[in-house]
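The chain below stands alone and is given as structure tokens, in the form predicted on its own.
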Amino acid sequence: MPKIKVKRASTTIDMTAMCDVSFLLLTFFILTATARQPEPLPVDTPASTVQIKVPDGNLGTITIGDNGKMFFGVTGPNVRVRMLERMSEKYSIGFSQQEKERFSLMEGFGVPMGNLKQIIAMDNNERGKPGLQPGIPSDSTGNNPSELHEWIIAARYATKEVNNAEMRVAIKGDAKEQYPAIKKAIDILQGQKINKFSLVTNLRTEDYGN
């Protein structure tokens, strides 16, 4: 009895449809994406086991480190913007519509009020070079409060105006800093009453154990 051949199916797929969709989800997330800003004070920062997260937005960040040198940034561009208007009045220092809108993509800053303008008009590359920024002033003079302590209520007011949400505070110090200049940080939130913020730190991932 002769036997009957089975014909094979085609082990051929096609991947047209596959592909299509891949490069529209690649194109998706391109031009989606925003780009991450260079840190303005890069620092290393302390290990620790603590696994919280700092929140995402409302957060001011005072950035230490570079011999105690003090940087800030809020989360938002429009909370930026606002910020910088409360500190234009305070300060009788005037910017640009412009100027406005290239701050609001600055994710942080470490100049005298009278030296931001300056920096505000450098592309990102010139304003990460290391050494260019002294850092924003942070001792008071006379009954003058520091310029980083006004920052840091501008920043404040702004989030709430614009949010209508409390600004929350994160330290990011290097790990290498001296402890006068975290406390200077701490000594500033807390002449305005803000007795809770966080600490940031990379997670440790060593293992101590025995």
Contents of the next structure:
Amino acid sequence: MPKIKVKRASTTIDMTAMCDVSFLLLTFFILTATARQPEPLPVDTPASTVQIKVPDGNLGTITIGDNGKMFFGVTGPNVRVRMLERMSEKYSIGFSQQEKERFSLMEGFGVPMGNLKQIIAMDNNERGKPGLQPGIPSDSTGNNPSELHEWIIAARYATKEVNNAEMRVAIKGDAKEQYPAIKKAIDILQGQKINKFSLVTNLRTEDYGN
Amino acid sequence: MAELNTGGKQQPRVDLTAMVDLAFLLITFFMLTTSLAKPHAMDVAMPDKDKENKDDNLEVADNRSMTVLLGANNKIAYYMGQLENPIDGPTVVDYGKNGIRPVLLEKLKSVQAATGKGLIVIIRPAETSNYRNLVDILDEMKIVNATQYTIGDIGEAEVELLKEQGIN
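Return one more block: the form predicted in complex with the partner chain, after the form predicted on its own shown previously.
The complete assembly is shown below, putting the previous chain first.
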């Protein structure tokens, strides 16, 4: 009797197509992901249960940490250049085209106006050294408002001119920062009638505490 | 492309399973990090500040107002009504689920029942409190759904109170 041979189907699947697709997706995600810029002042933000994300553009961030040091940064290279131009008029410090270009790539900074040129001249790694940048002066001297106040105003005008949009302000404070430092920043904002702003936080669940 | 028949030899096949695994692992990683890395933002609205009349404090009904003083060492002192003549308190509590939250929930309910209006919470952080405390209490407001709250400045008498309670 002749045996009936059942042809066994092969268990191996051709993975080539799947491999192609997955690598295509992988390439897409790698390219679209924005590289994280090193922060000039690393802070440990407190956690909250709020789910709303920080807006992408038209945002000025005041970073407070390391015993009341204040740093400031605004989104968008064009806005940064315009902000610097306004500030250089205000304080009569000229900046070359190259310096403006370098400044437009800086995520944030924390130096008095007089030392800004030195910081711009440094490369990214040098700038990030802890303790190098002393923070933007936030105390008003006599009748002159503080430098931080001027930076925020310049950023708001620049955002309006470049993007025709209102700049939102976010405060990114270190969790261990004492309240007076935060209050100072809030007072500066309220001094220019910004009564609504955001506090940057991490995520946690509702069941914290004990 | 036509293949040359070289003696019926089987074409060498590479097992791509491991490669696909790896690729999908990386895809998952990049997908999650791009959307999760964005920090969250808590919106705060401060009351309008009038530089001319600094003493122009908003009067609120005593039986509806609850003042929350943020002290040192992650402690809170709260009282209802006026400081000189508090309706309830001052009491020292902790932050979180078993601290201020049940108090707030209870007050929200009792004030609503007694007056028919919502509870007004006045948050006054002391100089010894830190930023985490402020964010925690604002978060607590969101969790218990207290809609009427404001951040104010602490007064001398209230600092004294915190000292008495040993949390300044």
